Amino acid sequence: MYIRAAAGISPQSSFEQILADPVPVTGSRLQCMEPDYAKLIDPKMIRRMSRIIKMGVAAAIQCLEEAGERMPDAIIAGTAYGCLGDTEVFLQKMVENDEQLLTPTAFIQSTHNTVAAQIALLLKCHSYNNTFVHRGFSFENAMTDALSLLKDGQMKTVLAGGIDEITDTSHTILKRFGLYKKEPFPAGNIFQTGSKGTIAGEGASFFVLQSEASGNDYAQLTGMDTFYKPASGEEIRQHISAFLERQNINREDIDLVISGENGDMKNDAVYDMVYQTVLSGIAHIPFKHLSGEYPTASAFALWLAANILKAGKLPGGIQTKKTPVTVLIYNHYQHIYHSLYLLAAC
């Protein structure tokens, strides 16, 4: 399928341009740089929206406007955390009010499908609307659903995206579990620590997907695949090799690999093994020092790859031997949920 348009809100200046000057990592949490929502959403509605809803709706509307599409045939979202902020508000009010006289607004907006529903309400779209809540495969399953609808000819234009947020409470809890770094690390570089833990992230990335080329597409998504809980490094290598074989592409034909290193030594050992074997000799860059780690971070990676192929250059002054034409994304979340995307320039 073809990526007709892409829009993302992330810890970087990604909403209006590709990353010209990436924001350096300074702590164990990256928060999104949010745009002026009043330019896209009715101010009266903004007051009733939580942060993650505003991020998702704004990214979706920006994406549709760029594609010149007023009404998609389907709206599909993927999220693992859902609307954490609203969930926390509702639970806190339950305790404070002794489970009495509770306002229903926070509860209604705490459900995982709120973002996709809000987009549909704003657009007055009564077509297919679905939200996948499958942890580290949430975005991948949303994309698989979109691909199926387009391949079957049921839909011509699908709006698909991945959204997740991090809050003060969730960050504190997950940090206790050892997911995030506790000790300081070199300014702007999470990959030189050799320690446990990563940095928390969040974001909202949406894509207008179509089954036919428009002549002004970002990129073509030629293939994608997922695999769950590989038992060994050899199984990972076999999955990647089999994926490339199914796509009828040689390793030498891949110009760039975008991968999910996140500064955690156990997490990054998987990528080191891959780069020493099945993907050896290929130029590669990480992306989670830009987005942080979260279950649907692969949506940001797809946004980044699509922009690289459209612009014909890498962000932040990174150079490669040749202009990327074919890009492979390899990401895993907690060494459980592994995903692969193959994109080609249009």
Second form
Amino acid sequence: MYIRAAAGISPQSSFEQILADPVPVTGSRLQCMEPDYAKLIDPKMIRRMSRIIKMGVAAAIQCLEEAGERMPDAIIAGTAYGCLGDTEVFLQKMVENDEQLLTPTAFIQSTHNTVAAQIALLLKCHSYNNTFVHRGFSFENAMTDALSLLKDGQMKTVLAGGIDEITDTSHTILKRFGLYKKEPFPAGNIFQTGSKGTIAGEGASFFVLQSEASGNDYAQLTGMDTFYKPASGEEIRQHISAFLERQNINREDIDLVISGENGDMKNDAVYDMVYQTVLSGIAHIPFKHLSGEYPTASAFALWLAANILKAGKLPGGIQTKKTPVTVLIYNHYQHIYHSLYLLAAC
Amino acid sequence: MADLKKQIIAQLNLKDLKPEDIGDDQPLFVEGLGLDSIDALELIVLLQQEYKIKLANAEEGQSVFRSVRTMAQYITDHQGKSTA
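If the structure you just shared is the form predicted on its own, then what does the corresponding form predicted in complex with the partner chain look like?
Now the full complex is given, and it begins with the chain already shown.
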């Protein structure tokens, strides 16, 4: 399967910015840098769209434009939180108005499948449209669906993406649960805190996936896999080894690993373990200091990997023996949802 | 009617419009402001929230929401009366 185009709205304005001067982490939250939506979306549609819908639709439109595709055979999204902003508006009005006089727009737009639906409305695309809401596997299951449709030969071009937002309310609540850092940490470096908690993040990343090479692709997605709630480090190592074996690839063939360290001591211990064992000796970079942590952050990692392979350049001044040709993404969300993606340069 | 226009703009999130951009007799739907059926529901909520007026039946909506003037007239005729 080939990644024909990749576009994202994230706390970083572009891949070039990540290479040159990434936005540093300064607090417990990284917010997206949003484009001028009026240039991308019909103003009549924008007025009803909440922030996450605009982010998702804009990323999808940019992606399709880059691929030169007007009408994908399928639109598939993954989101864990859905449209939190409109959900909050709707619930707030329920309380304020004693469950009466509820405005329809906030209700309609608060459902998880709104982003994929709005993309379809904008494109007038009546094809397959699906949204996966499976917590830390939301994006992975969207991708699995997309790849299955392409592999079956039912479809040739699929638009797939992952989207999640953080709002003031959700950030406050999740921080109260202990998910995010409470104490200050070294400027710009979330990985040397030795403490609990991570950095809240958000983003919208979309991909045009095709079954055939176009000659101008970002990368080839040669494999992906997920595993759930591994019981031990040994089980994690076995899953990774088995995945590489199924892909007919040796550890030495991997030029770069992009992994999901997020600054939480317990979370990052998993990555330390794999880098000391099954993935030892391979150059590796984290990505969550750029995106923050969120259930569909692996979509940002895929966007980053695709850009690295297309540009042949690495962020953060990392040096590898040769220009990366084979990139592995290993991410887990809350040590429950583990995912692996293997990409190759085209 | 200027206040009503402000309320319509706020309720429907018509950010690019000012009250003076909406004509008193300009059709609100289709060829006029281009509003649609979801906007009609929002206008019903606006009448209830701001003026405590509940439309007696849905068929009235077409004539009530024809323009800002017809809305204002309906509000004037029904304010203080209970139609529930």
